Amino acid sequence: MKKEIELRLLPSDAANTGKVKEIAAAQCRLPSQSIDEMVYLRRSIDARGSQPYVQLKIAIFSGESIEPEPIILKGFHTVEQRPKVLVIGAGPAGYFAALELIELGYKPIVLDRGKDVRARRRDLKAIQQLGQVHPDSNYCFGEGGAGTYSDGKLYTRSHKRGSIEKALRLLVEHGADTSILIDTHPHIGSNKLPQIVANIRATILEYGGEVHFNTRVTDVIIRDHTILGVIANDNAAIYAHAVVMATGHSARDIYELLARRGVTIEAKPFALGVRIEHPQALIDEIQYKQAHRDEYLPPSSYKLTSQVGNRGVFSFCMCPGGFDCSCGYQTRRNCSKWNVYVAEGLSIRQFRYSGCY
């Protein structure tokens, strides 16, 4: 028998296995014992109330054993000698359509301007500690997009875009906790998110993708009105079937280099962004009206939305309980949506994934 309940826990028996086993069984009316497996499928906190509760979603298992959740990366197959898509840009964008490239039986070439993950260590410090920018390796630039070195949460409204849970696994099936899946407000963590970029690089080099790194776009190839491939540091010619821009925000080169080649860019409504910081404390007394926040309850977080006028005014991404590991205002305003444009000969497909990596 297998069936999904619902509970409403204090967040003291919600962090217990046991105890969320014995009260899900005497829900059901059923022995405990009798449980043979017990998986979590949604999680979060309820703290409209004077006390919080944490809702949980449920399945368990009694006599039946569990469907293992199919693994994305098992329908992958080499990818080597299939047509080429070169995809511009190593953020998340660029690693997901490379993904998405070796399912559908494309081979993605990468390239990105800046160093890999472990590479840009070096330079986030010279900005830190010297104030010295490289124009191509920076919170910006580089392996995993600005999002990388910024706390890691997963937040969207695009939930008509595609599959969220997709993305979820497949970052799952390259390091990051199984919580992601059952969260409200998945994390990952900036302390977690490069290994993983490095796990998926490993992934397309496996299948047979490509990925290089101190490659600049400086030229894009183009005969009859189709784009035929790259040029690259000014003079490397790079061919494939297709060419995926995911550039990102702060690629503005690409931007110029192709609205003065005459490809047409559908523009983005203008959005400016301003930092807030609170106490953590604060917003934990706010949120679970607690002096003192329950040691088994997470830092509190909050989202805000109003209109004014015509113009829409929302919080973007909070970092409850988080340390300033990012470079302020303009990392934040950089990772705040990725763009992905496909171009097929002079047309170009946009697609926009709005939220944080």
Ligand SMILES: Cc1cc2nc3c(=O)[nH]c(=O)nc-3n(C[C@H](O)[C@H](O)[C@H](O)COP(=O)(O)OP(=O)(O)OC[C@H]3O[C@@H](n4cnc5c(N)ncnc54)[C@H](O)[C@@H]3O)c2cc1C
The other form holds:
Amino acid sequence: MKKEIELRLLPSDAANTGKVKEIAAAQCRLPSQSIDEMVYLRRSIDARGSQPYVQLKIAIFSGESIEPEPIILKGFHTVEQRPKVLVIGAGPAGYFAALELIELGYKPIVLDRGKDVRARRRDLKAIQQLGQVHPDSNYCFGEGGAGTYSDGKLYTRSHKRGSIEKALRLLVEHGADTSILIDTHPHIGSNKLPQIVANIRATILEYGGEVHFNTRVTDVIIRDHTILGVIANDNAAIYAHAVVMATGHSARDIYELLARRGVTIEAKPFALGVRIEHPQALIDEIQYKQAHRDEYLPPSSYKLTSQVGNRGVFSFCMCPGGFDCSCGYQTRRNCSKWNVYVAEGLSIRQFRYSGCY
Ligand SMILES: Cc1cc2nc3c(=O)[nH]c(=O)nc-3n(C[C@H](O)[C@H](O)[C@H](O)COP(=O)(O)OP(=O)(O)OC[C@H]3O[C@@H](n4cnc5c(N)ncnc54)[C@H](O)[C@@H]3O)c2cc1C
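Could you please show the structure of the form predicted in complex with this ligand, as a counterpart to the form predicted on its own just displayed?
Everything in the complex follows now, all chains and molecules, and the chain you saw is the first one.
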């Protein structure tokens, strides 16, 4: 028998698997020992009342074995001799496009202007310590793309652009913690993200794709309204079956190039963000109503949204209990960071959270 149930537990009970099993068995009117396996499907915290609760959705198996989730990478086959597709950019969009291409039976050839995720770190150090910016290897450019050295927060408001679960599972198959599959606010962690990026590159190479660094696309080869390939580093022509542009927000030269070459490009609306830091203890006190956070509760977070005219204003992402790693060394402050995306010309004062300041 397989049954999915929802439990609302005290944090200390939720942290104790034996206790969770006992409570789950009681809810299903089964003896505890008849539950063979338990799989966590969802985990969130309800801190609306004076006592915070952990809400769990779990599947229990009794007299039936768990069907293991299929491994996505097991469905991959070598694409060594398959038609080539150029992917410009080794950021998240480029690497996930490359994985998708392998799955579809195309050979991805990824070109990135920057360096691999390890070598790139040295150029970030030069920015922080010497103020020297390498034009092709910096916080925006290089393997992993713009957010590589960030926390790797994975939540999204958009649920219409493909399978989020598949993207999360691919990240797990490349080294992310399985908790990202069940947490309401999953994040990878800045200490793990670079290795996961390197593991994705290893998969691309293993299945016959190619990844080339220090290779900046400087022109596109277009004939009869069809793109045939690209020019790299001003001199090398590379032809392919198709070209995927995954060059991100910061590659102004690419936008200028596409406009110059008559490719239709469309402006996207943009959002402006600011970062706010709060002491973690303050947010915990407001959210959990506890002067000292229960040892079984994670650092608390919050989310705010507001509509001003026809514009949405919202807190974008948060690093509860995060450390500030952005200045080259970790400042050991227990702080929350907050990005408020404000519409043009509006003051963030209008969206302050009472009690937080
Ligand atoms: C500090 C920071 C923290 C962030 N934290 C998060 C977070 O926690 N969670 C989240 O979801 N998002 C986060 N983001 C946003 C996220 O990083 C971006 O949405 C994401 O990187 C966009 O992916 P992309 O692949 O489209 O573009 P990019 O990541 O910008 O990648 C584009 C790639 O193209 C390459 N490229 C550009 N031009 C050329 C060229 N001419 N030739 C060859 N290669 C080229 C670049 O070197 C780069 O590697 C963060 C961003 C920043 C800056």
